[in-house]
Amino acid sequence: MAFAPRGPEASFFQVLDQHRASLLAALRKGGGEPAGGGTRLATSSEVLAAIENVIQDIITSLARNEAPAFTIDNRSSWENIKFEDSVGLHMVSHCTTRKIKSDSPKSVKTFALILKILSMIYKLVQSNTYATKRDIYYTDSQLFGNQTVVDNIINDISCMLKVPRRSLHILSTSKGLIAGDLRYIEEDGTKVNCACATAVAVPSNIQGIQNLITDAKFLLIVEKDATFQRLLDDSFCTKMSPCIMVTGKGAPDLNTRLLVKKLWDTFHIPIFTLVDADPHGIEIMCIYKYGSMAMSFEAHNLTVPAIRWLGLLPSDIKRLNIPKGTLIPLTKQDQMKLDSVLKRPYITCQPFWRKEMEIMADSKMKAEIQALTFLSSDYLSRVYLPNKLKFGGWI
């Protein structure tokens, strides 16, 4: 069932439609994508068998009077990361590993915590129940110390078992929001309509949502919640209807990335990012598009290389005569981050991105999206974004 059209005339979307046609042609040329996108989810019996194999190895080591150890792929080394334009950053098949030894003072606690969380995952999968990462942390917050410890161990377990994280029956608490021309049914049967005045929280179980319906011409990923809310207040989704907006409220959580990936796999509509013209914003955009080193073992489920950079471009600052007083000097950390991103393997296939980053490096200045309010309070929603979308102002 289609939504009633409320936005611009059909001719407004001509360049967008051409862009979508070129994306679809590229997909066909590349042989398309696997059905459902990404890696197949592991069945419960496969997850249980993988955990049992790990425990069997520990028992075998003990029987030989050897200290048991977990062997885990090293997720923090660029040596183990391969870049492919069609996938993004993903781990090589034969990468260097690290050992979590039970007889080493440095790693004995980590070994014990991995074992503890493995047993919790086994029970969750066996009983077909789910828990959040936060739930796991609070089972023994003193033992774990902090949430980051739990998060890292869960990622290590997912990597060690070669099982997508959502097959472990562990959910992340979503922080992202979605608005616009989209309806779907959640796993428990709840019907969700995102075409309302207030945004809808990104579901915590993306795998379970079904019956997605949209007529959207594009999806806009907005870096910051403040900008997202301002666009909602300005009725951007209505004025540019049909479209969808998503925000991960800064660096995106897993569920927001899974949702963007699911929308791409389902509808293959153009996806654009709106981020600050600073190194942090650029890195966030790169996470959506090409993934991150830490989650490279699950890249096929998370990355959308078709994403384009809509704004704020460093070149826009000069083009729009944004006064220097509204700009912010790059800090030492900013410059280090910018140098780091410029060295990433995917920048070689993005010459326009490189040029924009070099403009930023040369000017030694950065700008927030809010700098556009100097031109007028609603310049972003009334002029900047509509013009970019109508005339193809993305890279």
Given for the second form:
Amino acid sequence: MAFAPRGPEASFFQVLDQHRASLLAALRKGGGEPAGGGTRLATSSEVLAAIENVIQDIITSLARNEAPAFTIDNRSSWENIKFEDSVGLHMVSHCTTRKIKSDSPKSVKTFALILKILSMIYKLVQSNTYATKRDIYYTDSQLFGNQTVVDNIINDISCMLKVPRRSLHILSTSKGLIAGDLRYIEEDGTKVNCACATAVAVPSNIQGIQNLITDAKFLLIVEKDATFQRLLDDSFCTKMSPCIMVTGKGAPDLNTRLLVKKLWDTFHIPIFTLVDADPHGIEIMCIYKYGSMAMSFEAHNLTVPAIRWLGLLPSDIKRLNIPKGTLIPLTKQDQMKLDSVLKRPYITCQPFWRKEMEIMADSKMKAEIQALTFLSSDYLSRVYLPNKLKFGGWI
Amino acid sequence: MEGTAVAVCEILKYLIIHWRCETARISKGALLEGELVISIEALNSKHQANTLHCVTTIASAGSIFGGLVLKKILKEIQSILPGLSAELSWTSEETSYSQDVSGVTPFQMIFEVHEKPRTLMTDSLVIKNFLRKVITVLPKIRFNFSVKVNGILSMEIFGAENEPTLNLSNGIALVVNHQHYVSTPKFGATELLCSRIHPVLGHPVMLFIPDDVAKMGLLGELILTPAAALCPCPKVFSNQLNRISSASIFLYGPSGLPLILLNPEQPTSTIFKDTSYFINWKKHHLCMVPNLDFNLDRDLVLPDVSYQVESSEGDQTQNMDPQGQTLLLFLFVDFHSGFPVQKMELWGVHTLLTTHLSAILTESHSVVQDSIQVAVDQALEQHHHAVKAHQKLQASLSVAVNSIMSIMTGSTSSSFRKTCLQTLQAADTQEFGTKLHKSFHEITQNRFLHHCSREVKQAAEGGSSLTTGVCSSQEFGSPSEPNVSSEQVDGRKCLSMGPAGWRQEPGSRCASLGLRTCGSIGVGPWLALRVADPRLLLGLPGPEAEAGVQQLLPEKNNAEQSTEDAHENSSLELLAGTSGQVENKSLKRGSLRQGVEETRAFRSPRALNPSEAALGRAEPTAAPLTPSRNRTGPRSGLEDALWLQEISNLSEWLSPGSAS
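Starting from the form predicted on its own above, please write out the structure of the form predicted in complex with the partner chain.
After this comes the whole thing, all chains and molecules, with the earlier chain placed first.
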């Protein structure tokens, strides 16, 4: 057995343990995992059959002398998004759709690109090989134009076929990092221990990792890589041992979200977020907790409604007497983003979040996590986070 | 151009100018509306062998010339037709006309000439082209043109009154149906759905009058307004429209009257010989060369100047490829606003413009070039957009087809492969691929065209239908589109030329115009004019006139001629010396191109298709084609055969579309 780093006294985690107990109680009360949670991956033959059905539909349209078109759920409309506290944002069952026509100058290229990527997916699934979205883009970068086009089309295909991206044999490039008390074995048999001094990249095949082992009392999601690295340098994971830290380096990629979801599903340990006290940070936190509109069709595999907001709370700014000179005025874009988040359906069931956001709106100021360094260079790891964790300073 | 043609065209121009001046007093911007009848009746001359005695009658079908004073008109017409000797006579009908209490005087003028059959043939084509050119900008005038040769009647009505137009505000409106400008058979049926051109108006520019031209009497302020359009509509998706193949320039003077180039060698046309004088084609990667192939024998408006695209490598095969788009450039010269116009002064301007347009445009080269270039650039921009959209469609469809083929050929599911093949009724994968590509191409292209045609139909809603509705409208889509304003056509600005005007010193007219008055013209209810020498009418020396005629003569290759000969020989007996009034009415597709109804007197029974034959049978007044040689009398074998062939050729030429 590896040497276990010495953390705080057991009493330190008393409130955390209570919080975990309440989460588990809520889970039991709600009947375990939310409906649809942990949707099974489609088999290869199911994916192939789904693609063949799409092709048959196109050929049938042509035989009828009709211009073929794809009908895809409209993911960009809030009308099609439903909020459930236990799931987060997910698509309604009968949502509005949009047509990608083959006979419209505006959509003919998208129509062709969907078929192009469908044919690539078909080959990947047939040969049981995987490719990243980046790989697909580089197969014909001139045709695709940019990576976003490929990303959107892959999401559209996933939504259209009702198949998770993983089942399409398309992986996203992981940018997230993980550190702390966590060990696991990757699909190819590689044993990974995240307790090392340096962080470990989030694996690209989350569904493939096995034998997850941890004694962590909590999981801390850190918005920014800089803060994450600073906490590593301050040996936060050792001081707060046992715990796990994850960063998505800003807006999280799919694998980072899948990992957080997997850790929650596996261990049901409390998960906290440490984000900037600004609208962008709040939105990132919401993505982890409630999901995004773009990926709402796969919300059941991605969202973790149990996530709590640890910091940096706008109310902390006044409470800690952080000097105004370290604060940043909200820009017009910030204001618009804040207004937008305040209108999201999940805010209604988060009165404390709303209050924090209103504090921010009233002060018209935002603060980065680094603002705490004004108090002392290691204030975050030495004082702020331990106090929050010890006394339950999350909302 | 021969005597009859010149006389008819000049008289018509005179009448339209007179008409315009009369109309302008009531409503300056109104389109002229009415009908004129031009009929030529030719019989074998009793005095000259191989010659036809032609009696040409020009009349108004209704009372459209209020205030027409015949005496004055005769003098003025005679003054504008130098070299014209006329025989005048009165008929008793004039008395009743002149005593019409309403003061409205329908008129009728007649002149007689002796012409060779081939000359009459050319004359008819020249007159037809003139009429087409007039109705292109004066769409509400109808011309009833008929030629009767030894009793064989051919009649055609020219008019575009129910067609969509681009109003130019100064009493002229440009007809925007593309059938007037390019022949439709070269494009597939599906590609006729957008039948319009979409002219881009350039900004009007003031023309500077050179001193020497001003001294001749061309005073005042003239403006030139270019309008450019691609034909057919560039929105129409097709492989055939991927490039520009030619450019046609149409010159119009005040009142929308054609500035006919009587002779390509004359100064008016010289500046257009340099294809880049006004237009920078290189910026559109085009290399233009003059096209001297003026074929009158087409049911299209003949351009005054024509260019064709030559590839930079001098690829001759591309030069003659007709399967591209044509850039149409209309140059409208008119008076600047506030300029008063008198009838004969307006006439004088036309004459001087015809002669000195080149000098005037040269004097204003820079501004004219700018204005034309802007219009051309905008029109070609439509083309570039269409090409890009087409390329995008093709590239996308190619990706789509290849992707489907990749899935289909890569599938290990036999049921899936079988279903695919059965759905497209393909025997194997190769045929499947071919059918898949074809289906995609046809369906998506049709959808694009439907999108385009919807615009046309929407614009046509509420329009009256063509009352001369015996035309085969189903074949050609919607010929009954109403007139639409410029805003309705393409949402672009509307040209405002302002009221026309012409100022000239009194008394200087005849000298400056170089006209002379024949004292032999008398006054009478029935006017008969005799053309002494057609070349004199052109105001050109003999050889130049001949050259001009040669340029206008239709040319046919040997193969075509021999085919026609074979066809004509079979009907020689029917043609020769036909005496009775043969009125076998039939309809032709070609008639629709002018938006006209057409009545043809003669066609070989072999040439009648079943529907036409049915129409012929349904016409109770149609008389049988009775061969009769009695009237022509006995002739020597060879001479007789040549004579009959000449007549036969003439009849064929007179029948619109029969040569095609």
